[in-house]
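Next up: a single chain in structure tokens, the form predicted alone.
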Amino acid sequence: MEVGIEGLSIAFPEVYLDLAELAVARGVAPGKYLDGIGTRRMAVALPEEDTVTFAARAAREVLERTGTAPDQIGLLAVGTETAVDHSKPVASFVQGLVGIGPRCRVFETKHACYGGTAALQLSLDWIRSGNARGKKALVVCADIARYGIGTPGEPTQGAGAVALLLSDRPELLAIEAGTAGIAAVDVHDFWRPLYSKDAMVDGHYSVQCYLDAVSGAYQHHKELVNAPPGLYSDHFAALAYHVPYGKMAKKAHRQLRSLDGDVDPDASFERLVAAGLMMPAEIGNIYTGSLYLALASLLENTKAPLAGRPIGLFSYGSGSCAEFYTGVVGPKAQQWVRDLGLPARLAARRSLSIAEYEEIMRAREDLDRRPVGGAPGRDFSFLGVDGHRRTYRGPAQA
């Protein structure tokens, strides 16, 4: 049985911050952000937006675009590292807002940026096992990457969600079973204590942990497929990496190609990777969704036909767990993503001034205690906290 991604959708804020302007405001040469990080703009979540609202928007769109009724979903999982409750999963809120019925497994997965891939692989195995009984799985990767104003991590923020509809009709990507390379180790490279809204990172160590994970997962995959010696990665039409920022994906590609014995690993970057970094450069870091934003970007921006060709995907979550897995691009994949109109949606966003951005950041500090009040007429909005309960408005209540 072939299983994989039948449909994909993306949600992101309608405002962004230009990193060149942020660099000037912080007394930094713009090239340090634009070239050194590889990001041009970062999405900024408004006070009425959170992980739940992004996840619900993406989930509703993928159901509508595939013509999938909510009662066809038998498993709903949200991978996130910016949950809104220690107990009640984001997926439960999404279930209610999108209208998915009671005959559905609903849960949240967490392992830093790997959480979405964990949910995806569990869901694929659920379909392959026969327990789906004809139903589909809906996996949403939703996060808000947040760091403090003026901190080293400030230019590596972002926000958004990617929804993946999984079924035995993988019209976008058929994912190969049994060949995923895994690498996991207990490290403290990046974490967020329960008392903190902002993540903490041991920067240089985290980069090394990521690169070690590339080596471990890719080598394991090659062992599983009995890869021939030489430039095995040329077997793929494209490679998508977890993209906390674009420069990290370039480092990852160098590592992977070096493992193949490539003496000039940068020479293949434009051919295999660059198309996947165009959208992440416009949105920034969305944690669990970053790999799948890169996947959408390469399908959108690769000019050559990819249908029927294999691609490789690398997922990493600090702490750490990593996976290198493969899939074959479906016949509708490139057109599907282009029909989402993502370039036009990105172009329609509004640029924030530094003062507006900092005001939003301060407003988000107290969201977990904000009383219920009005919110702009968006499709899904966070209204505030009623007692100790988060409340939301969906399209039906707008």
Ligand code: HMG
Contents of the next structure:
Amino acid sequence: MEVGIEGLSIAFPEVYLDLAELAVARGVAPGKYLDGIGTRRMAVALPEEDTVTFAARAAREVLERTGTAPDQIGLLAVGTETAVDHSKPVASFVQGLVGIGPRCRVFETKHACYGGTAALQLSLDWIRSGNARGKKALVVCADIARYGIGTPGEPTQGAGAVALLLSDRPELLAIEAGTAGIAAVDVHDFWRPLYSKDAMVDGHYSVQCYLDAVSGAYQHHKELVNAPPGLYSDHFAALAYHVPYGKMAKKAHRQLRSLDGDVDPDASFERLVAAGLMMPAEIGNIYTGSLYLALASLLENTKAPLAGRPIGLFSYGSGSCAEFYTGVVGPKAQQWVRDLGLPARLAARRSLSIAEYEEIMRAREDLDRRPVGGAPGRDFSFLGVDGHRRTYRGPAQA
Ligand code: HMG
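Having seen the form predicted alone, could you now give me the structure of the form predicted in complex with this ligand?
Next comes the full complex, this chain leading.
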């Protein structure tokens, strides 16, 4: 049975910060953020937005675009590392907001940026096993990446969600079974203690951990497929990497091609990777969703037809667990993503001033205790906390 991604949609804030302006404000040469780190803009979540509202928005859109009734969903998982409650999963809020019925497994998965891929792979196995009995899985990867004002990680923040409808009709990407290369190791490269809203990171060490994980997962995959010697990765039409920032994907690709024995590993970057970095450069790191944002970006921006061609995907979550897996692009994939109208939606966003951005960052400090109030202005809104209960409004309650 072929299984994989039947539909995909993306939600992101309507405001962003220009990183050249941030560099000037921090007394850093803009070239460091734009070329050295390889990003241009980062999405900033407004106070009435959070992981739940992004996840619900993306989930509702993918159901509508695929014509999937909520009762066709038999498994709803949200992969996130920026959940809103220690116990109640983001997925339960999403269930309520988009109206998914009771005969559904609903839960959250966590392993830093790998949490979404973990949910995806387990959901695909659930469908392959026959236990889905014709039902589909909805996996949403949703996060707000936050390191704090003035930290080295500040230009690598972002916010948003990617919803993936998984089924035995993989019209976007048929995902290969049994050949995913895995690399997991207990490291402290990036983490977020229970008492902190901001991530802690040993930045340069995290880069090395990511690169080690590329080696481990890719070598494992090559063993599983009995890869012939030589430039094995040339048989992929494209490669999508987890993108905390663009330069990291470039380093990852250099590492992967070196493992293939390529003496000029950067030469294939434009051909295999660059199309996947255009949208991440507009939105920033969205943690669990970053790999799937790169996938959407490569489908949107690759001019040549990709239908029927294999691609490779590398997922990395700090802490760490990583996976290199493969899929075959479906007949509708490129048109599907173009129909989402992402370039126009990105262009319609508003640029924040540095003062506005810093005010939003400060306001987020107290959001988890903010009483219900304010005027919700969008499809899904976080209204505040009522008797220790987070309260949202969705279109159904509008
Ligand atoms: P930093 O230490 O401030 O930057 O922070 P740097 O000094 O390493 O410089 C960065 C690059 O800019 C260097 O290039 C410089 O040469 C260059 P590289 O050597 O890397 O090729 N540069 C310039 N280029 C052009 N013009 C200039 C200029 N000046 C310098 N004027 C760091 C960088 C990434 C460490 C920081 O932003 C950080 O800590 N970010 C967060 C952690 C992170 O994203 N790690 C990535 C791997 S771990 C991961 O991906 C998992 C994650 O997504 C979390 C999860 O799993 O949940 C983070």
